[in-house]
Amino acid sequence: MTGTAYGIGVGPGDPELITLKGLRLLQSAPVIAYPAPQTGDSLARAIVAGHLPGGQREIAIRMPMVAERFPAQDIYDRAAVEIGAELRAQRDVAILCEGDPFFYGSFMYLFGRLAEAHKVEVVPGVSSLTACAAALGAPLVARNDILTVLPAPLPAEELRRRLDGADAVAIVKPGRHFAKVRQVLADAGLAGDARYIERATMDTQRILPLDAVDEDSVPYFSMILVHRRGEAWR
């Protein structure tokens, strides 16, 4: 007998967007684990802080939050060992993940290390993709539309190729790649149909026209949604 590791999607930022199942498991687990920067507070923990009952053992998985060093494989190796020890002691562990665990979620790296030897259950969460669409009032796709998700770090030529003929596009992780993405959208004639949002559902959420965004201050938690018809329902 071992404990169960629960990969819980805690949603994009609004504490009320955690699922009922996620909340129940979060509050009943004797141990919680979450990603955290090398110094400072964890965003995943901050999202659910008001839901925590107190008295749980906490494992902060501290890692560099920079693209060049992510995922930090050795850090996930060590975290899996520490979490595995809790599971072998028959203690359940709730592992927090912003958004949804399997949509660019950091939990997948622990899942790959834990699932072969332990019972692991994934609890879906409200993803950044659907949260951004809701906050923007912009339905993603309709009828036979195909949704394309593009990571902004892709080279400009690859972004252009993928945009060509796409029905609807979500460009994720624009951050320091924003200027490149804005130019690619302009070249494709799609800038007018692009919607920019940052920190969706958080207190600091902002929605801006594409040409009003300061390219030097775009956060990691931002997204650009584009639909070739302008609106999915057209």
Second form
2 protein chains.
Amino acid sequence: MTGTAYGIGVGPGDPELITLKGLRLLQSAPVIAYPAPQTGDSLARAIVAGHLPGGQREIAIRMPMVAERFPAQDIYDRAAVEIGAELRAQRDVAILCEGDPFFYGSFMYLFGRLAEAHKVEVVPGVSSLTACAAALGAPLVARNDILTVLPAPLPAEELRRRLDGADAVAIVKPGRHFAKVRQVLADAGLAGDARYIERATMDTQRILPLDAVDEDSVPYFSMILVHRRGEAWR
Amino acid sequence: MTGTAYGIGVGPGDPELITLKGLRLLQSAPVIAYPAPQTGDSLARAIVAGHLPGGQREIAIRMPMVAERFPAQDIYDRAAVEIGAELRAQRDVAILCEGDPFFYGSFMYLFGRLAEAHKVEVVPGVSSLTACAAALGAPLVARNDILTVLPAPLPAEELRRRLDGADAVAIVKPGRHFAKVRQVLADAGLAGDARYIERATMDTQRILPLDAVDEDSVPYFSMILVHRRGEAWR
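Could I see the form predicted together with a further copy of the same chain next, after the form predicted alone?
All chains and molecules follow, beginning with the one already shown.
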């Protein structure tokens, strides 16, 4: 008998958007682990802070946020060793993931390291994708719509090519790539069909017209939703 | 003061995959509404049956499952009138949606009818997309992967074109289109990278190799996930 690593999607930010299953496993695990910046608070932990029973061992996986160093393989190597030791000691570990663990989550890097030697179960969560659509009141896809999810760091030319002929598009992780994305959308004649939202479902959520966004202060947790026909459900 | 219509994503099937917020609103609404087949039980209602407090008024939106009649506009028209009457009588209505309301959900048709005249709030849920990935233990997208979601009813030629050059693909709603999709994947040399799952997170969940699937008995609630590089996280 060894412990199980649970990759738990804690949802997009509103602490009430965690699932019953995620909450149960989170509260019953003797050890929790979560990504965190080099200094300061972990967002994933902050989302569930009000749910924590106290007395759990905590493993903060501290990651430098400098782009060139991301993902820092050695940091995930060490975290996997530390988590693996807990599992071998028959202690379950709840690994907290913002949104959903398998939707652009850094949990992937731990999963790749843990899954071969340990029991790993993934508890899906509400992803930023559907949370942003809900917060915007903008249906994402209906009927036979094709949905394309584009990471903003892709080159402008690639973004342009993928936007061409797409029905519904979610552009994730705009951050410091926002100016490029806004230009690509304008060039494609899609600026009027695009909606911008940041920190969806959090207290600090903001919805802005694309041209009102300050390109120098776009957070990582933001998204642009585009629907060519304007409204998915018509 | 009028009532609020809550479009609540109840998640993919496991009753424990509803969110705390969805559960709270579901239990406190005096009226619940849900899609249902012409005869028999509603899947959305079945998912939350164990959570219902009893004593709520229930509006079953019964829909013929014959493809030519779907979506039956007159049925949604009548349902919107019935729900609207409750809202005007200052009663909140919890509208249950399998998965997430805005991810290929039939809720869209009610949203289009209710949103202009009433207060409508959408509570996002765990979508089939991330639930299937979790159940398969197959990371969906990482880093700068592009995700394409393709409805299986699309013509083979369109599917073929969209698969070309895609990183990660989710083919939703295979149902009676399974044989066509399997052929398209084989032609594209992607059969080995495709994973099939039906009724993810339900007691009846099945994971099968693509060539072991009986094309005559593929349920609507099934999905094929394809990742060109085999493993998203490597």
